[in-house]
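Okay, so here's just one chain, in structure tokens, the form predicted alone.
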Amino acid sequence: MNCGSSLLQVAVAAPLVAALVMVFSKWLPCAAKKAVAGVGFVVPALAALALCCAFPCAEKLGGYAFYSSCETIGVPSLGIWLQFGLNGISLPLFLMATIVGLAAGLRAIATKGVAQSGLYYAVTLVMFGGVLGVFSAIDVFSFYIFHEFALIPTFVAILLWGGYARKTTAITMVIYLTLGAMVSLAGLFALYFAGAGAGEYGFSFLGVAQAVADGIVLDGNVSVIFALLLFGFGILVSLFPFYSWAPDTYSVAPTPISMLHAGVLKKFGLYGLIQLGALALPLGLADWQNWIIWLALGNIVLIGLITMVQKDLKQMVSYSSVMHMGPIFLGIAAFAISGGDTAGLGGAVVLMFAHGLSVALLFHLGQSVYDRTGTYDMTKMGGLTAKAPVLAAFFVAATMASIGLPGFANFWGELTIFTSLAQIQPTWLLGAIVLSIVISAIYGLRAVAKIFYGKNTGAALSDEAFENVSDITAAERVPAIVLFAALVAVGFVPSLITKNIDATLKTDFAPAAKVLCADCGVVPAETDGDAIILEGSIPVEVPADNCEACGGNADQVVLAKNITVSVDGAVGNPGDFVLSGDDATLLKVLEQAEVDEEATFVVVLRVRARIPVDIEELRNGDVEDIPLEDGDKISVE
């Protein structure tokens, strides 16, 4: 185990062992909880920091660095034990976590007057340790143990300290997550049994990885495994129409939850989507993916909606987190729908990265709001920025980086999953898509402009209240700027994620991209007639049977223009070719054109020809070359 591994360990371990000191609480002086429960926010974020820095250099497994595991706690035997490690995509998630579990912890320490102090530190402390846990563990069932693990605190932090109507919120709450729990539970079951967990490292991330590398074909109706996971996982994520139970859960449960429940705990089934959905289920993607559409349609257009009338600031900013998992889930699909095109996924991690710290920094203002006028129903407020105009700074620049304006983070995800969806069909669904970022703009100008400008309306506040109420504290600054500062430095270099993020997938996902590229089948050539696209191995994929553009005989040629053929890799003779005799195939062709395999672009074979090829040699897998006639020029790019 070396430095990186400890270093991770102690991140995770750092906030439950400060929630075991707080069982002790009743003999520590107020100072002392505070101390402790300091530490234990305070560690994993400046130890996620120092991983983010020596992840680029570390001795990596599998794309995974800082990978440890301890096969005591499991049955190795059966593919299950303890796993940790940061790859590309669940690094900038942990660091995510930190940083808002470092926020949302000093809320808590902030929160002045609240019943069992201790009690509240350590529940939040050991919410805290869950979310890091998700982001940090590699075997999947430690992924799924620590998630539930989080919501514990969920549940207890609403009965005891939840506001109106807490027992009912915590019971709805209980059995939607339950059924989203089980369901999600059965398509990890399905997906292990397929034969997920086979290899070396068991049931975890990187043996999934290294199963899909390996061309291991699963065990399994992958549509069905896939819908498992999609609709569990979406019940915990708040898909359409599975969501009325976040609203109510975020506006009813203390700040601090409400900020790591709504910015961390909720990307855990985004990221099981991305991580084990999208990479090891790619043709199960492919069949839900205009499912998926419609229904992220319905979180961003009707959820929009519902959002824009809300009166309430505290429910305005819940159900505008639910909105914002829609184009979440547009990037995943994305993956599919572009035919294996990883720009999506990443467009959908900084997003997630990104809503994370945003919706966290807008709880976080919004009690503030909430502690100068008493209330959060906006009819009610007016002309605060007079009073606070640093508190009406903060707000505004959260409600910008919500919509995504340039210079946030949040940008940077929604324009990359937008230009990801350009095959998206029909084309109309695009403007509904855009259309999110009009919804979030009437209702979070709304709300400032009801806020924090006018006159004050007295309904709230008298004349006089009003003249006594101060600025934001330098306890409420803090983690408003932690929030904002992280906000601001990934949208101006969002390099600082998306390097790490685009390497995972362009390694890691390459053979899933493959298999969607392959599943493409015929498609339009840039010229006229069609195209068969072959790519990796010869054959991938054929048309089905009695298709147009095989012309109309599938049995026994294939009418072609154009054949493409990608691999990785760069050619040392770039140019025309002339084959004849013997040399006429396509593999002759990629011999002479001299492949360098550690190049890192593409190369493009373009066969101008009308091609005789026998189909069914190609579906069975009986032809290992395509035979070309004497005299094909070959152009190589």
Given for the second form:
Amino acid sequence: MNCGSSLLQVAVAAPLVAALVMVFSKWLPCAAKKAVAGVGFVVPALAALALCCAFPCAEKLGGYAFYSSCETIGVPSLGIWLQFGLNGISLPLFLMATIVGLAAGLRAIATKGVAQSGLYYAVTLVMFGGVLGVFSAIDVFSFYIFHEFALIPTFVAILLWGGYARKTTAITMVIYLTLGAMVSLAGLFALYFAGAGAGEYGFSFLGVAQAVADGIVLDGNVSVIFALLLFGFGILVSLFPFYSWAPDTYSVAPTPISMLHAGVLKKFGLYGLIQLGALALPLGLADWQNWIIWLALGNIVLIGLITMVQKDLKQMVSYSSVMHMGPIFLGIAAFAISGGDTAGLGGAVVLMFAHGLSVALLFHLGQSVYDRTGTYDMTKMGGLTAKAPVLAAFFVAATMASIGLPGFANFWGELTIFTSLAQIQPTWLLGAIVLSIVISAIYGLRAVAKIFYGKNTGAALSDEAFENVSDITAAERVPAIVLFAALVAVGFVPSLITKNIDATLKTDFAPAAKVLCADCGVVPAETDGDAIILEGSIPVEVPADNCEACGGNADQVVLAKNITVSVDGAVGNPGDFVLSGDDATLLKVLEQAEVDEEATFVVVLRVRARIPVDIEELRNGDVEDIPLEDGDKISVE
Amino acid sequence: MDNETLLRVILLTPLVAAVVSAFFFRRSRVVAPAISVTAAGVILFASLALLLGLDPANPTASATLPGFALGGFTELETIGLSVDKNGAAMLFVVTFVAFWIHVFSVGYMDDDKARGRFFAGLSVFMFSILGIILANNLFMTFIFWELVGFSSYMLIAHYWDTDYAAMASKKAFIANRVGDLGFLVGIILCYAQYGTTNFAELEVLIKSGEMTFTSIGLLLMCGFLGKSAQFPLHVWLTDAMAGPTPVSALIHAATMVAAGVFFMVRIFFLLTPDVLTTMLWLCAGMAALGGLCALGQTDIKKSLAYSTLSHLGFMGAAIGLGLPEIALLHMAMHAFFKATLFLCSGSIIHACHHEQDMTKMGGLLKKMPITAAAFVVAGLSICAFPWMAGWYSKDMILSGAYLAGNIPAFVALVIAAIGTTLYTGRMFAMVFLGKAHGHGAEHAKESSAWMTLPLIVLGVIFSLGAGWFLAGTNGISWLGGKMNALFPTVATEAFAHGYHDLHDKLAAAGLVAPMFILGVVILVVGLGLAVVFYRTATGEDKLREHSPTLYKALEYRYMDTLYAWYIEKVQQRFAMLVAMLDTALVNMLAMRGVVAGVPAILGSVSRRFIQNGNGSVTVFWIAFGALAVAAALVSGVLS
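Given the form predicted alone above, what does the protein look like in the form predicted together with its partner chain?
Shown next: the complete complex, the earlier chain at its head.
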């Protein structure tokens, strides 16, 4: 248990603890409620920044830094137990979640005249805690549970504080998302019962990947399971044509909830498709790649057209967020299309990161526009720059980020994804996909022009009322700056996040990439691009040295000379043991740990596996001694 | 400083200037312009230092900035900056013209309320255009290509409170994005095809016998059509005149629109004959069309904008004829005289209290002598008066077309050349001759030194002598051979070879004298006709008086009408239809029909929650969830 993993736990726990305090909100003064909620929102963001800084040099188990596990939560004998940790893919998303959460939280705290403010904060905090859990869980079970955990508050928030037609909307959303969750749950169950979770393989992302790679799951089942995951997660991510819930939900929900849901929670499905779908079921991905392409094209072109005719600002932002899911799906499909080039997956993660921030910023600023004009109807506004130039500047920046201008993080994601799709067949599809940069420019700039340029139309605001409009307040400015700064930082220095993403993609996804490339067989002769395919697919067995600062550490990981394992349970000498290569077997460790006489059973837990062994048989040599890995947890019973 | 540092300084100085003035001096009237002009000066000096330090025989320099890599996409692992002979020429022209336009802006924007935003925008633009010049691969070019489009958008929208500027800025950005759609697809296919997008590496590959593809060439050309405003994406440029005049001079005449030409010259080796033919027809047509339509505008800036379209057409046609070096030469010469003409118009507009209608001007010759002098020099230069800047490049393109035996293209370009003399003469007659026809023109006086000094430098000196480095075979060399006439010698390398080569061919064909005479005839007849015809006592446009139908045709509203029709009647209606189908099919049918069972079950459950709920159920849920996670965490910590 190092301080990194504690920090990660604190980050997830902080909003939930703060939410718990809100149970006593009746007896708390308003300022105290705000302060507690504020702590709940700020602590994870600070922790995430610290974790980001520590990540390159942190000790990693199976690619996961800040690893911690807890067997008492879950049923280890079924392969299910709580595991926390961050790898290069979840780290940027975790960071994004905390930033969006911080902004949404500040927006929630600054909202005036909310009924039952304590409950309001609590709901937002629980949702925040849930999404943080989603991105820090390694085992599939908690990953799923945390999603549900974050989803329920959305429903509650819409029912209690939603706008027009909130009941219908909440029910629509629940039906859709429950359906999606059920389908994806069916996929997870299928995966579990197909054998991925049982026996020696823990039901974690890596455990499942290992199980599928070892052939535990029948090839025929892989495709079916992937389909269940694709459409289940697809509904949750508003894949075409399962998106109807999204625009209504986002435009009805209170703004902080919209920010958190559209920005972060919606990425759950995509995250699952990457960390589980692409990692463990690459052949399923290859089978379904054409479906993804065509449906994602529906997201881009058809939803794009629908976005263009929206008059309501919040609806427009909502539809645009549905549209932007298209390129992310394509990034995932590109993993198969390109025959195992991980660039598309990397682009997808970058775009998820960027889109989360930019859509939250747009919702946030949209609410600010509403607070000034009293309407979301863009045709009734106009000329707001005269009274709110800073708000206008932020809005233009958010729009530019959302339509993928270089200098904002979104651009790098989109560019990488589009480039990774070079092998798409037929080639004209590439043109249809890149059409998204034109469509998004049309609706984005229209909105800017309608709201901020020209003169006040007088429909929403009379001339006197227009004169009294004020510029962005400090309470609105802080969340906007936080989101904007993150977008620009990654926009100018993309390697801030891409280094970690790429390192994880190169190591963790190498087996999946190999499968896809073996699968792609002979590359068509006329494409001279096979140089690219090969480049992407040659699995790099040695983890990339992304740890210049601490020098020798990286070598240690590669050579694994010294490993640390912890032993507890029925032993005379529990605690951590540092072993060198030859000593690193289960039998030797059990000797050192002085196992109690009556102990009969020992379990080895690691990131991708759970290995139960009978001590008697081990001693007699009936079962082979087990080589240990760094970070193994051995419990003796 | 070594070359690497200089390159980084050149690229990053304007970015720093933009950030500092946008975030800290937004409201300042003095500091933001000072920062921006200083930055432009630093860039100019750094560029000169770089160019004078390079070896003229091998003018290359490169530097890198950190980038990123993901999976197999390693093209941007390091951001490479490089200068070759084309880049050197473009770098000198852009930084020189830009510096003087920055100076001009200080005077022109003296009564503007948003100077901070304006100058920050200029600096963002400088950052972007320098990025295009220094980019060493296609992806980098695309990055800065987009940024240039953005800065153009922001500067066109400077007068955001007018509906016209709001519309024009949007139009410019979207038209550019349409071009960028093809451009990006072309880049991606090029990367997939050759495995690299580095210009130098691509050139080596092609020279070693790799095939070129018409599809890739045409797609890359889309970027040029958007940025250099050629048919059918030319509609944005004339509306872009809604921006402040220095912006029109810098972005929409001298540099950004020319970046498209620069780019095509850079990737010339990738273009197949089919691509070149397409380009020739599109651009030669645009040259003739622009040249004539400039006669149908009374707004002085719009007239100049059509002139820019026409001359960009000249450059594109030169590329289409296989004369990339001449295209680049015309781009450089055009940058000086067209920037001057725009700055003159700015000086006039400023003096006439923001009056842009030429029919309301007149008689400014005596009131604004320096502006008039600059206009005369630049005007003669654009009309290709012998031995002035425009003569070296424009007449060469005409000759090149004739020499190539491409008579239709030659005729189109001759029409364009006649058009040039006509609209220049018309503009001179309507603005400077006769007497004032408007309130603004009556009270006009010569502009301040901030504005006249750039007019003298760019107008009188450079529009006159920018081409003299081509005089004779070695030009006019000084400063130990480091300077040639008004250019650093390094910056002339890109033109000299192609120019002298073509000149030799003309001489061999015995065409030098006939072409010279043809040029002079066009000049004398065109200018004379225009000045005589358009000299007016009433201020009314003579053509509009005599032949309204012809004038109306020259106003050229057809493409705008066509696009407006497409957007309103096709695109918007189609989008509405899709939205309706979405509501009807996906939302209603699928939602309430197909999954009717699920709503029936879940709906009733949810409804019961709502009705019985009054908050306690939700609190229960929250408490339950929070407890579960708390328990998980506590036991996690304990283990």
